[in-house]
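A single chain, nothing else alongside it, follows as structure tokens in the form predicted on its own.
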Amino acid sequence: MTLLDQIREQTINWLQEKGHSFSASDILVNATRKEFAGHVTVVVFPFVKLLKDRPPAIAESLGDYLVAHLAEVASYNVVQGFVNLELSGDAWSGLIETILANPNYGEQQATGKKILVEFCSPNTNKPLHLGHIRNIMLGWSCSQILAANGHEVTKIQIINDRGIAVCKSMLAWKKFGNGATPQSTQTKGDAFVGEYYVLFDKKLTEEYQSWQESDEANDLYAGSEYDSPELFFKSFKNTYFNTRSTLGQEAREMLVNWEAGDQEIISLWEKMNAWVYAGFDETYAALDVHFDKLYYESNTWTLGKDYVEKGISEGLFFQKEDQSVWVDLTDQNMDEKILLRSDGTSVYLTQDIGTAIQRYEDFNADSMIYVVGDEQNYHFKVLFEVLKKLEQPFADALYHLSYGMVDLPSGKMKSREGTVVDADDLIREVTEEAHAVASEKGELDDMPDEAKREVYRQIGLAALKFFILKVNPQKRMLFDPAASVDMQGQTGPYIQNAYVRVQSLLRKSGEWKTSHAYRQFEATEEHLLQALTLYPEVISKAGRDLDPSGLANYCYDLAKSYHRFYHEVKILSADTEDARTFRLRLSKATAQVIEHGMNLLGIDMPERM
């Protein structure tokens, strides 16, 4: 039990002495502002209806009551509605001692409650870009905070690999790949398949433009309400594309063709299917993530049709003159939705409908989040309203983890224009850029090239993963690169330089003692064990709000708490043996917080850097 546990069980029993009862999940207990005295503090306000009393006589009483009957107390203030702790010797031994006994410290008891979570599903039809690269951070550092709240989780993506974009890396790849492989070209896979999507693009525009010349388009733009050609023909493209594209039409009888299961067309579809996921894995390894279950589009594209004509049969979906089946939802301020098209194929609706029953039926999950980005947020809506329709056991624990959207400097990222930041040269960008500073400072010099490759790959990875995850979720993102390699300032290096330097100082510390006899405590060393404190809060907190910012911007003010310590009080020269001892132990227990916390993020710790 840590010690905001205890402050709060030693709550709980104040408020039942005095014949009322609390939910210690409810009681707030936080660190104490900079202003005022003490380590943490505990808010007093929801108990005022029950105690039908004033906040300060309040705090006086629960004040009194902690100091009496938790030794790790020491003395509190109060200041309206608040409790502010002053934490003892006694407490602060006890901390350490804690968090050196216990790696996982900060973690909490299993629950028993079983979580989904579905990131990012990737379409076969292009490389992994930046934009995935926060979808998969996301997922990722979420998953395993959930883990540490005691949530058994699974990872879970759906891989979109079918559809018409698909068909148009195909059909590119037939009438210009002239047999070219990811081998013959010594090209990764996902990355040659989608130069066939980007070619794919520019040869539909070379076929437009050429079109545009023709008297059907320029009558077609006679009679149009557009006050130039350049507007009409930027508008009239999908037109283009749906009626009257010859690569158009190509790659339409293509998609009709796989889903008639056309032999030639499924064997073009399988062999570049496979070149896609080895360079998804590629990708994946270089990230260090990994997927529990896997599910594919051409697998569940047909799920949900039974459960719309279910609907139908009871009345909750309807059917229009042309056979078309719709849900109306105006009811809930949205819209009708079309769920069955006239001639009775499905909608990504349908699918997402008959995926996420399939999958609560695969694993009895308490609970399903998808992290998917922000233009998809009225999808998320309506399926979630579709499946309460359905009266799916499972539909009021579904959540869209919504995210914003990266954007580079010179605007938004195009896949079918190749405007995109791939995420393979971000790697290996990063990892370079580690790379020449790490060199520059010569720390490394003496350690075998394998190593330091690592080392290097560690810190790029840092500086990526940070980069994308001290952000809020909810905001969108400039990427930029040059801020994502900075070693300095609020980064993941800066981070792992804390962790380095406690593990230089502990070679260099020899043989040491446990003590507990230190009690002069430096206002650097008080801030840390505060930091130190509540840190399972902090787990618990982004768990519940599934945004890891909160966790990673904790790491960076340790780390900063720690460097700052470093560098104003003496450690192994420390005035007495009791001193040296204590931060040395105080030290370790920094290291393995913030070890732990940037596991949590999927961010490793080096030995040296």
The other form holds:
Amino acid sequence: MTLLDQIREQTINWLQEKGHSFSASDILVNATRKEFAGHVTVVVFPFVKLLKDRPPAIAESLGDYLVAHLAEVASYNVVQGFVNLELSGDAWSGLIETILANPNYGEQQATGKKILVEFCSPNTNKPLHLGHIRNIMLGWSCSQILAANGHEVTKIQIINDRGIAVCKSMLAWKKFGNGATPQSTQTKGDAFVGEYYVLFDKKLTEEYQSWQESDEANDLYAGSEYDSPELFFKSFKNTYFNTRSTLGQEAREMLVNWEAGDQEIISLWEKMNAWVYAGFDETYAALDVHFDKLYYESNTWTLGKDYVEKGISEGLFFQKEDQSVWVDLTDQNMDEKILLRSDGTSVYLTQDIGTAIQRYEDFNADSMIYVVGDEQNYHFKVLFEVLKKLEQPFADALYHLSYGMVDLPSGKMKSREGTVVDADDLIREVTEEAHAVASEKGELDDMPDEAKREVYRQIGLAALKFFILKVNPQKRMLFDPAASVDMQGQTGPYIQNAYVRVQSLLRKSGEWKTSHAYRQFEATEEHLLQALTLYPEVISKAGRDLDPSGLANYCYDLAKSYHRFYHEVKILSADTEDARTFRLRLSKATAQVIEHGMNLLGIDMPERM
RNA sequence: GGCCCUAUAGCUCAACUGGAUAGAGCAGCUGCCUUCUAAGCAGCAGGUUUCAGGUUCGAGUCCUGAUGGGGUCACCA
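With the form predicted on its own already on screen, would you show the form predicted in complex with the RNA?
First the chain shown before, then all remaining chains and molecules of the complex.
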């Protein structure tokens, strides 16, 4: 049990002696603000109504009780309704002992609960971009955080490897590719296929523009309500693709043939997908992430139909005259949503119903988390509601981890305008920036080239990942490329640097005996100890909220406290042996917690930088 | 238009289920490397938390309304 939990427990005992019950989670215990004396503060305002006394009197009573019942609490002072507790030297010394003895300090006991986390889930027609990186960082770190909270986590993704978009790049390659391959063009496979997807749109646009000269096009515009041909033709493009375009027709035919199992199409599809997967794997490896299980839309897209048909027979869904199937959610303040097209084929929602049920059966999971952007909030509300209607046992254990879009200083990322930030380019740029800074510093000069490259990568990725993870997922974020490669101030490399300083000290410290005699703590030492006390709570809160940003900010605060401590006191050449030992142990414990926390964020620590 | 999200320093972000005088970084200005890694430390300056009401011991946080920004309402995914 952590010290903070002990304080909560004793507070409950104290209330019980006065004849009141109270829930531990409602007791507010936090770090004492630096302008007041003490280390940990209990807020007594919540007890005022219960005890019917003045806040300062209540605070004194609680302070007396805690000093009497907890050896770790040395003394206290009261300011209004706040009890500021001062912890004893033994408590601090014990804390360092606890941390150093347990490499997993901060983690919770196993719960036996199985959780599935779905993230990334790309389309196979283009390479990964900045938006995927935010998704991957959130999915990965939430998975790590949930595991640290004692849950059994399985990381999965569903790969959207079929449909009209995939046919577009296949068709473009078939018509215009002249047999080129990633190997023959020295191009990464996913980028190679993405080029054909772009090429398709280019050819389609050319075709569309020449069609716009035709009498048919002019008649259509004349009969429309649009104020200008530009506006009309912009909105008509999709209809044109579906009803008049030659390329569109070819792509749709290809989709029909794919669904019919046409051998030639299937083998082309398999060939191009293999290129894409090789590319994705490279990017995942570059980001240090992996998945435990992959689902492919090509295997799951028909899965939901049976459940929808079952729902019709049970009267949960209804059919319109044209045979299309709908669910009515107007009683939940939502709309009617389509589940099967009039030709009987599945839509996105149908597929998601099927995959949810499939996964539940595959893993017998207690909870499933979908990491998907917030533009799909409504979709997931509908999905979860439909699963409830189908009385699926897991329907209440589904969670959409929704996150905001990533904007650029120039505005939204738009593939059409070529402003999408490519994931591989970004990883390369941050690594190069780390290389440039490190070379100037020269700390790594005596390392072999390969080891150096690994450190550049660790530093660059730390900058990128931390820049993204420090922001609350729910919020839209601005990605400033210049700021993301910055390595000073509130950044990943700043935190790594605190860790590296400790490693350097430990390399130079030689043998040292453990002692627990040091008691004259400096303010900077107390700040560090105070922060270390909070770590287990930071992890459990991050897990509860599925939000890594609090952990990221905690790691930064801890590193900041360490840098200050490092600057203000002498460590290797401390005045006494006891002080030297204490500071080395405190440094080591801090580095351990920094590394542990950053690992939960998916960020590695170099030994030197 | 209906529904949902959001608004904090010049900029990017914090502020635990409502708790003490709203904090960091960047950008700007000052200092600190013969001392353990200066990717560092210290200082100055920067705020009517979009606005107007309300709830209470206490509101950036909750409620109502307004305004700005975004999303969504496809037989797309």
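Residue numbers count along the first chain shown, from 1. Keep in mind that this is a model prediction, so the values were computed, not measured.
Comparing the chain between these two forms, the rigid parts pivot at a hinge, and of the candidates S88, S439, D53, A31 the one placed there is S88.
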